[in-house]
Each structure stands twice: as structure tokens, then as C-alpha cells.
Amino acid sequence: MQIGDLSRHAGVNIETIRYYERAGVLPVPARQGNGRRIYGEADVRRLGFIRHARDLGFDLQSVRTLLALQEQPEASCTDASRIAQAQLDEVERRLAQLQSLRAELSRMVAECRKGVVAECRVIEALNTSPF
């Protein structure tokens, strides 16, 4: 299959496929005589793995490591678990940050009397920098 077919099968943009090839997480494919890339079902599966990992927020280095671990089915999954735990910790940190942002925005909106800007609680709160 060609790159457009791979893109449709995996739900990944063509430029993203090329980027993954340059980044080394997707192997550089063979080429036809006319220079077009040729992909197979293994590429569809690998790209699906990459896409799912990226959707979960894993960075490319973690994806590389997870892909390498996938090639060693008898190896311990300790490293995979460690990588997943680190990502979960990061997600928890971001959720806490978002909850804090939500609370602050809710407070700003609730305190706004929708009068004039000179008395606007939203503007006032933004001018009171925590930094």
C-alpha cells in the first residue's frame, strides 16, 4: 500500500507518517521504481501502536523504548510498567493543575457582576499576578 492508504488505515496524517520515519519510530519503507513508498500490514500495526501511545501522551523516546520492548516478548515488562507509571504520574500532575485552573476560573466568573470593565472581577484577578 502507498502512504495515503497507510494514512487512511491508521488515521494518521501523511506528514506525521513522514515525521515518524525521520524520527526513527517507523522504519523507512521500501520504494517502488517510481520512488513511491510501499507499506505493509506490519506498518499499519506499528503505526497504530505509535498512534495509541501518542494519544496516551507518551513522548517519542518512550514510544521508541516501548516499541523495542515489544520486539522482546520474553523480556520483563518492568521497563514498560515504569514508563507507563511515569506517564500516569504526569497525567495526574496535569489534572491537578487543570483542577486548580478550573477553580480559579470558576471563582473569577462567579465573582464577576457583569458591570463595567473598570469594576470587572475577571480583569482585576488577571492583573493580580501570582508571580
The other form holds:
There are 2 protein chains.
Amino acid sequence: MQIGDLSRHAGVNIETIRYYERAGVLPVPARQGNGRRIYGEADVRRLGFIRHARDLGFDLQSVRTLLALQEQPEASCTDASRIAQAQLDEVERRLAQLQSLRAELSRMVAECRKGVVAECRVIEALNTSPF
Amino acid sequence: MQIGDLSRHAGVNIETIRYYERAGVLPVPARQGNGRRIYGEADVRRLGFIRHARDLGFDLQSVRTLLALQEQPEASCTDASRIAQAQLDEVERRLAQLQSLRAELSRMVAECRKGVVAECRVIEALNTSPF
DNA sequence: GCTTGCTCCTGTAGTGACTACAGGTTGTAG
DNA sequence: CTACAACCTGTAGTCACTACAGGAGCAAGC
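Now show me the form predicted in complex with the DNA; what you just gave was the form predicted on its own.
Whole complex next, starting from this chain.
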């Protein structure tokens, strides 16, 4: 399998695959005689893992840690849990803020529809910290 | 108030403040005789707004739009409503996305028995395609 | 055997939103 | 007068890509 096939299988841009290699999250692959990269099924799975983690908002450093953990099945998984918990906390923080922004925006839209002069409180809504 | 005070009041890096000026989300401030930037209370509020919007994941272009919305004269209510509605749609989209992230992350964390990596649900979840 | 066109290669540069630093000026306290 | 903090401009680095230039390999059709 060469890079184009891997790209199609994993749904990841070719340039991104080469970037992941440079970034050290994908192993340096073997080459064909003509210099082209050769990949296998393991690379498709690893790339899927990386994309999934990235989609969940983990940065590449966290991905490296998670991948390293995956390769030590006997190690404790407290590290993995801690990384995931930190990510969850961050997502929940953003959810709370977005919910208050949604309330403010929909209030504005509703007031405009009624023809009432909307007193815009977007700044206040965003300045009212949820902490 | 000069840039260092604004930085402390708003909790935003000095370099970032100058960057926001270049990016056109903070107005070009007046200068003292010695060339130093002068800010007022309005800048503190505006900066707070920008930071919160950025924390919610809006890019600087959206921030510009939100700021423009905030500064809409009361006359152009239909216009303001249209902009607010567009931002509201975007917020709803982000909310839905974050909610599914939270669901997956919290399931991962909840099912992690803090044992060994071999049985770790966090790692396993990442290996399982979300589709 | 030659051309066309696809896929691949390397290397560099651009993106957005910062962040850091170099090298210089101004203001203030001891 | 000296030390040092705070400011100035301008440039370069960061992250996670993404795009592109310029070249090589290969397969199919003429």
C-alpha cells in the first residue's frame, strides 16, 4: 500500500500523513525501490487512532503519549485517564460558556422579531464569566 | 491607562493586545507624547469580550462580526437580527459538536477502571472508529 | 518509443492566532 | 547618575496543518 491508498483508506490528506511522519506520530515507513513509502494495515489503524484523538481535541503531544501508552499494555492507564479527564474538563467549560452565549443571542433575535429595540448585551453575556 | 495596565486588567498578554490592534479587533489607540498607547475602560470591556469569544472557539473574523453587531445602531434591527441569527446557528452547531465530544469523553473516562493499558477503555475507544 | 497524465518525492512557504525575542527609547526610584 | 522597569518596532518561532514548486517514476494509449 502506498501513501495515496493510505490516504483514501484513512480519510487523511497525503500532506498530513507526511506531516505526521515528521511530527513523529506515524513511524518512518519502509520504502520501495523507487523511493515511495510503503504502508500496511497497522498504519491504517494507527492513523485512525490519531485522527479520532485529534477530532476529540487532543493535541499531538497528547496523541504521542496515548500512542506510547498503547504500546505498553502492562503499564497503568492512569496517564491515559488523566489526559482524557483534562480534555473532558475543557469541553465542559466551553459548553457552559456557549450555552450562555446561545441564550443571549436567541434573546436578541427574539426581541428583534418582535420589533422591540434590542438592547445589545453581547459584551455583557461574554463578560459574565461562568466561573 | 497604558498597555501594561490593560494587560493586567483584562488578563491578556501585551503582545496579544498589540496583535489584536494589527488584526483590527481592537481600535488603534491614542498615543501619549512619548508614543505610548493610551487605553480606557471601554478597551478593557472590549478585550474581555474578545477573549471570551475566542475561548468559545470563534475566529477573529467572527469576533469582528460580533463586535459589529454590538455596535449596530438601534435603527438597523433587521440587519442585526440577521447577523445574530447567523452567529446563533454557528453556536448551535458548535454546541451539538461539543455535546457529542463530551458524551464520548465522559464514557471513556467513566469506563476506565484505572487498571492496565491492555484493558483501558480510553485507548480502546480511540481505536474504535466513531462511524 | 514517445507522449500524456497520474502518483509520488523533497523542500519551502503560507495560514491563523498567537508568543517570544532583539535592539532601541522613555520614565522613575535610589 | 545609574539601574531597571515599561514601553516601542520589527521580525521570527510555534502548532497543526495545507499548498505549491519543481522534479522523478510508472502505466496506458498511440
